[in-house]
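For reference, the chain that follows is the form predicted alone, supplied as structure tokens.
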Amino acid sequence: MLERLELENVGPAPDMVLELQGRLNLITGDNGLGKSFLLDAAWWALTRRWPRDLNPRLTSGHAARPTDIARPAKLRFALTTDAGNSRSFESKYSAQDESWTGQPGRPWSPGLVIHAHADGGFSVWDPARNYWRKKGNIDVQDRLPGYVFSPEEVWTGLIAPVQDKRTKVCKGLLDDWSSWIRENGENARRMAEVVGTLTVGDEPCQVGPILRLSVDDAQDIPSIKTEYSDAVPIVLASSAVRRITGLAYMLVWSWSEHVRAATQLGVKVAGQVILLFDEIDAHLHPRWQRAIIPAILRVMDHLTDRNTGVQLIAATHSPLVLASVEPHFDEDRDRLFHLEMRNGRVHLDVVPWAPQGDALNWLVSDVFGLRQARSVEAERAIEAAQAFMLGDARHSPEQLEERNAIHRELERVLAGHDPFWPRWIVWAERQDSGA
């Protein structure tokens, strides 16, 4: 598991230290301020590349250069390694080299390690498949450094050098699954029920037919089960279906590959499997918000050895999310950090945990900053009611200085139920009267 990760003069701040905890680590703060970052920055710390080096593809997960190249720059962490050992390394930045050096030989095996990115693509570490090995005395890094996927090759395949030969490491959603559902074994009822639990509604997706979508092509595709319809084609399914789904694959590719690796082997099985997720509620509906941490739990749960132990760190705006997690957060095991600029520069701070009850208060706490859950014209309108209710119309914006113009905006931008309406009427009514 990944324990602490510590940034000097790279990134977005001056310094930065994130202290982790074992189960759920959940990331938020504004766009800008880097969240995304740091989970790049936690892979590389637990795998020693980073994402864009191993597939140019990419759109993210670029290397970490200094913020100051005329400053010393340094990545610090520390992790419990596979074996249950505690373990601390320091890399310095070489701007002649512009890489990162640090302790040679082969990094420490904090155990299966899976990286969903904002754009949908996926990094994979495995200890079985990507782990260096020794020849004699030597560390020799002979096997993949890793599976990096695209969004498009995580559902056509993966092509990687082998031995100096291009070879398709990994088959994809839509041959892998379509041979699954064809096979009827192990990994097809895998498949079937990670997806009935990532996905929500009155009835779960469940898994349809095998498709083509014309006699011209000979490409099978899976299909799932809607509530409107026996058979819609996996790719023609909505953004939020694909992104679970392809969730959903990785999951289940990389644990049973890794299973069949180790024991190919003949090595132990990762005792710790941790899952870096950037925007966990990227493209999905408020009821698919409230439901994705306790579902992905729930999965690594039932897809996983029951001693295996799952660290989750997600980035999310989401005040659903924290919601959701409401009943589940131990902090014992869980932490909740948020980044916030202040006095020019970004800070990282752990939130103690406050239940806020619904996402409302969420949205309003110091987590997400806003004042008021409302639009910014309604916003405006009702902060500039309460000055003129305080007398303080010198706070008010312009054109909203006087009472029939702030009352037809507040008209203009409120619902006939908005709670400040009775306190806007009440105190009008009361200035009519003379009270």
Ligand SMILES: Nc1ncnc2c1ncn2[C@@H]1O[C@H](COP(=O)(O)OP(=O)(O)O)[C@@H](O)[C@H]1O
Given for the second form:
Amino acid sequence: MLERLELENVGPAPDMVLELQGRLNLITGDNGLGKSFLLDAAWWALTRRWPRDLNPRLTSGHAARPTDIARPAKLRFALTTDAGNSRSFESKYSAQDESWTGQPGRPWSPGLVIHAHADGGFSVWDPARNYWRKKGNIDVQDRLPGYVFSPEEVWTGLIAPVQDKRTKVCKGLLDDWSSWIRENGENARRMAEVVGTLTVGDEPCQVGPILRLSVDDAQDIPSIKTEYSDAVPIVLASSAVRRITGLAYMLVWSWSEHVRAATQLGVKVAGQVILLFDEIDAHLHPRWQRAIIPAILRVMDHLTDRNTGVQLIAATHSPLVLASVEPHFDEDRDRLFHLEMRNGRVHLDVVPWAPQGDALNWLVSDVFGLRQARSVEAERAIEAAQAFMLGDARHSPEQLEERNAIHRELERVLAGHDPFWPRWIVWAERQDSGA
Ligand SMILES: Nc1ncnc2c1ncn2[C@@H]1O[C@H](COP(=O)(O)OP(=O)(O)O)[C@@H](O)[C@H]1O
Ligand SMILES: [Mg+2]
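For comparison with the form predicted alone, kindly provide the form predicted in complex with the named molecule.
Next comes the full complex, this chain leading.
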């Protein structure tokens, strides 16, 4: 697992320290404060490559660039290896080489690392397949340094150079899943289970027949039965279903290929899986946002054997995701982080765990920092009404300084059952009766 990540003169803040917990780590914060960047830096610490250096078709995962090129830039990290040893390393940026200094020899194996990018791409580092090979007592890095998939390649397969030959290193979701369904073996069962667990609702998605999009197109396409329709070809399914099946496929593919490779090479199957997940709520209906994290933890538990440690590091913008982890959150294993702009610089804080009860309360907590979970207009009208009741309309907008105008605006922008109405009406009645 990744224990610590420290950044100096790189990224959105002059320095940042991320001290992680062993199971669930959630990162929140406004757009542009560095959530995705932290996940890319975490991937680099675990695998020592930047995702985009391995696949330029990825839209994110660029190598970290120093903020001030004239000053030293450093990336430090500490991890527990798959064998259970603590290791730490400090890498400095070499401006001349435009790269980060590495340590000679084999990288430490942190276990299986899977990075779900915000755009639907994935990066996978497999300790059996992406590990240095050893020739005599020399370390030769002649295996692929990692599998980095653009969103398209998750579906259609990944071609990468292996010893200078263009090689199909992954067949992709469409072909693999179709073959798995035909073979009707372990992976078909795993895929069905993972998709079923991740798509909750009154009726979880089920696997349908294999279809073709047109008579002229020989591509087999798995289909999915949803609550709303029978057998939708997976390429035509909603972006939520595609996001979930992409994730399910990457989890099943990475784990089953890892176990197969480890067996073939005579090495130990990983005892740790680290999942980096950017915008874990992306494309998901609130019903699914509410289920995604508990479902991923359950899926990993079933997929791997029960002794496998799973560390999840995820960025989210969803108050429902936070509400959904409340019953599961364990301060000894889980942590909530928040990126915030204060005094002109970005700070990364650990948020003391305090359940908020529901998504609305999370929205108005410091983690999301909204004053109200209403429209901007409703917030403005209520604030003007509150100021008016206190006899202090100094800061109210000009057109909302007068009681009738405020009342008309409240009528325009608030729902009839808004909980603010009783306060306003009782106050107005008291005023009118001279109480
Ligand atoms: N490769 C990089 N090297 C250095 N800084 C980066 C890099 N990528 C992103 N950043 C920094 O992070 C900021 C964007 O953060 P990002 O991770 O996209 O935010 P979020 O995911 O929270 O919306 C940029 O403004 C920049 O300061
Ligand atoms: Mg981002």
